[in-house]
Amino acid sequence: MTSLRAFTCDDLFRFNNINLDPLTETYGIPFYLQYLAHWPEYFIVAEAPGGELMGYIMGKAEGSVAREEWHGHVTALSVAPEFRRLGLAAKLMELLEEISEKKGGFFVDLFVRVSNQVAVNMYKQLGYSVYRTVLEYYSASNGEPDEDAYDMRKALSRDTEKKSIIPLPHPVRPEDIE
């Protein structure tokens, strides 16, 4: 049976099978450690019965309560190719949403490549909608043009009027994001 547990420092040396996916953003070890130190409850791993890591979610809480922008943010969600289509991504997202709900968040947001239609469709099935397009959010590495992202959001129960998910009518640039 799959177990969902807190991500640990040791997992940093065991999750290459997940991060080798070309659509998964890979960060330096200090970045992951920062998340483990500041938001450990938002860093969850799915582990197979034999101990192999199947997927993980990494996020944080951020924003302003006064402006009703306090929210959970999904920094990374990835499932190893051999473990996809089992509902793991949905379960990991559900856990992050529950944590954000308990912390009094108004919504959960994430950024996803516009070209990653499989992920966009999955997030829509989970109740997320496109809040805005962020132009040239993802840097290209091989001379290709930078890629746009969707900022997708899902309102939580604290946002009774669903103000946090009213789409912006125009795209924004990365430097315009708070």
Given for the second form:
Amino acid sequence: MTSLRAFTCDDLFRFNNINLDPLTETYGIPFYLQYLAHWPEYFIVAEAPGGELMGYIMGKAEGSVAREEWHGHVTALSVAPEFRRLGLAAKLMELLEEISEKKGGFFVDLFVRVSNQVAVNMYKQLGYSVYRTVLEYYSASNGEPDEDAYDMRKALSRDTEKKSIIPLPHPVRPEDIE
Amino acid sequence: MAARGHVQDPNDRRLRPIYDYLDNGNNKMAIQQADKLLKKHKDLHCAKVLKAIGLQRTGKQDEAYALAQEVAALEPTDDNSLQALTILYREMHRPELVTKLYEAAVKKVPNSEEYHSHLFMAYARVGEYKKMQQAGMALYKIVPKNPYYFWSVMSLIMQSISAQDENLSKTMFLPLAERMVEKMVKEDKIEAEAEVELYYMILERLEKYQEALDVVRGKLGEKLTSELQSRENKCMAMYKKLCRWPECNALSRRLLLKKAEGKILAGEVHYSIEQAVKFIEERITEESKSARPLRGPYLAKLELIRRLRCRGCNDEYKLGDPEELMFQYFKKFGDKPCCFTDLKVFVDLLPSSQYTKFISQLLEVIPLSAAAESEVALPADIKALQQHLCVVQLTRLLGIYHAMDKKEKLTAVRELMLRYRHGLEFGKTCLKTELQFSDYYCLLAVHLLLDLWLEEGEETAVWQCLTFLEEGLSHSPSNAQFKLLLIRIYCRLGAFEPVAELYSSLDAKHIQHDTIGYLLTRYAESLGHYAAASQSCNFALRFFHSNQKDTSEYIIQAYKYGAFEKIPEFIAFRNRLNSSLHFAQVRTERMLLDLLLEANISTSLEESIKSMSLSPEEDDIPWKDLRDNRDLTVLFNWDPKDRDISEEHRKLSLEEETVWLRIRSLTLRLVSGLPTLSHAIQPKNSEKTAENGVSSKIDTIRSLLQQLEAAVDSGKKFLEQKIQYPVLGPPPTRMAGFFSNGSCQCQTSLFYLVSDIYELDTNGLEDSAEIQERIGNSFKSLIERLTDLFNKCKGDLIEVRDGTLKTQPNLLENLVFFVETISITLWVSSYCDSVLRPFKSNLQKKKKKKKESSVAMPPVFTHFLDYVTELQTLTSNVIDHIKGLEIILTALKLEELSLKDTLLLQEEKKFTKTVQGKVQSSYHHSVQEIGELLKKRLDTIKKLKI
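Right, the form predicted on its own is done, so what does the form predicted in complex with its partner chain look like?
Let us now look at the entire complex, which starts with that chain.
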């Protein structure tokens, strides 16, 4: 029993249970506000009957239509530990895909840590495939080496020939991606 | 730096190097380059502004401001200067100056779309809604683009929101906004979705629900496409407002069935009861056929029962027995980690007499097996473990653990830890970023031990808590709950050192400074970890200060993107952060701390206060609007409702924090008033002194002192209620200690002393025998009170008694209060000194003149000298005491401590040692920092010998 609704600024005061997770980044206020101002429809939170925040997805639409790169992008997706294994992340992804379909996107993409096997497998199950590897995309703070990211994609119906997801043969550097 | 205009302009080429230097943070070179350029091109105003930016960034605010105003006075209309000035003003936190700038620019270039639009945005930054409305229309007149028109409409809504008078908002602003939109509708000029959203927003605020519904369902509604089911959701909201239940039900039914996952969104939808029952039963039947069972319909049934019971209906609709339904639910979903949270809402449906039976009923269906009859039956897989864990959580929620006696509790702890360790087997392949499946067992065991510690005074229990948590953390290094609980317990034990590391490993930042920063700031300073306290205040303040600038930027973006509904939301958010309780606290505590560490040590009290721009008259705390943004439920608990954190606790805690903040803020303001009283710093014969001078300053101080007394009184009244917050709820403030150890009396009597000394100062030495005597008595009683306070600091911080470790963390808090109080004493004494010194030199001059040896020294001098001597002795004694504590702490060999709990496993012993070592080292650290500060204070006493 879950209610899905638009994420609001007040949720920032209550999302600790989701964000105190080592793989979930807490961004600066401008970052959240930018998404709320520009793509409010892409920022959705799931709430339990008791009022606990269960998880959220934050995304945007970007890219050139002419170059067939107009797409939905998943910026953050996280579910609190006790609300995992309910298919909530899949549901939130589905919503983001639906919005991207309506906007006429060619695909949906996301970046994920190469080491985050749990997430990579989940995205694969949801129909995503690795489009390319982005070298040292995640910078580490505590002296550990920077980590690579997978750029994973799923084609939407507008990309009838699924051209957007043909994997690149070589990895790219973060400065080479748009 | 932002856009730089057109490349063709030769000035751009000239300015570019300066821009580059600024971009690279090389402000010095930027200033030099600007000077060079200005020698050749005197009128290149932008160079001046860029120089001002360089100056601003190197801390020369006054010069920067003067230079900027020079250019602004010329009312520039070139892009470069305007943009550079905008950036400069923003960095100066003076957004209102930007509006002046563009007001002048549009006067000179009345047809510039660009300048008008900058003007609109400048108004938006400072919230000048009426002017925004006009600026929007002016823009629309120059360039008839829809967004400009609707910016103007939105500004009307903002006027209505900010209007104090609700009537004015409903009869003037909103109807005007409505008419403006209607005009566009009639002319068929509506283009964008945002415009329809705005129309809907206006009608909703006007409570014109039917009209709003018509818009959403009509042609205009077709534009509502971005958000999923935007039209349906809006229709639903309006149906509810209009109480049109049949339509509401039909629509919600359609929406529910459409949702393939069948989750039921339980809102305030008013089905007829029969319909609801039927609908839910149908869903459940459907569900039972599907491969992946869904929780919604089952929970909906329980929810329906709950609501029917609230209305006084009982089982007349044959929905079934809640106990049985919950049991069935558990059988289906007990292996989901959320099963406990799902059922938690419904335990009120069970009669308390059934609790034990209910729990054993659940236990019976879990597949557990024991190796032998006498041993604990354990789960064979993760699913069974998850189910069992759910039952344990429910057991705690139903208060069954709370009803156990000490022995039973200890047995339960042992069993839980056994299950915890057994469960680790299932998580051997877990990554270190994942949690262990059995982590909650460990947490629950610790909660039980906490009960034993706090309710039954079982001292060993708290050490076991820490031991188990450290053990848990070693297996599950990302578990935030382990860390949070360790933080709370270490703090309660007075050990702050391990907390800093734990907290930093939570990687809490930005908004989390506001929501969970209290975990640090409540304890760092009060436990004598001054450096850590400074640092955590700084982090928080940096966040709060950037908020104002940051949010304004996105309010503007929201106008640009037409996200109108976000504009009031962003403004409310900005206000919520600005009026944050925590913000006001760290602001105040940070300044008190700076004074404590520096004033009259490295810089004079006067300079310190000046550098903080503190003045006793000013109060910048929004007392009436303080918002408690603390996340008080960040720590999990499974306590029954009557032990859980309630709304009442939150309210009380906010009240307590506010009173304490008032005391602290008044103390700060009183201290900041001290230098204003001194003769030495009064500019001689300045006119200001005459009209608005010292005499009004003492009035301020006296009035603040009265306010302090009042705050102290309300604080005492508050404490009389003897409120006990739940252990994991809001931490109590330092107020109780402040009153009970005597710091409060010392500090208030010090400020009364100030008043007396001021009187002596104005009256002169003659005919002031009474005042002098009063001052003398104050000195004496002050020394007595300080001595009492010192007595409250005596004792061992940590000692081994009966095979267990006993700690007295309140001694640390008292020591910290002592140091603070002695610091205030010394500031006041130095004011005293500044008053007495001129008197004495005058007397000595007289003595020389008259060549008489018999000019009697007024008694106040002797009083003061005696007092200073005693202060010095007392402070030295405290320093000696601290040294003694240090020696004891160093010598204390905890390794040799043979703990009486022989049940401890080898593994546990290891963690126990770690924990004890951490506490010991933390105390040592505290004592060292406190001792060092006190030594510095002792040095300042020596200057007081008049």
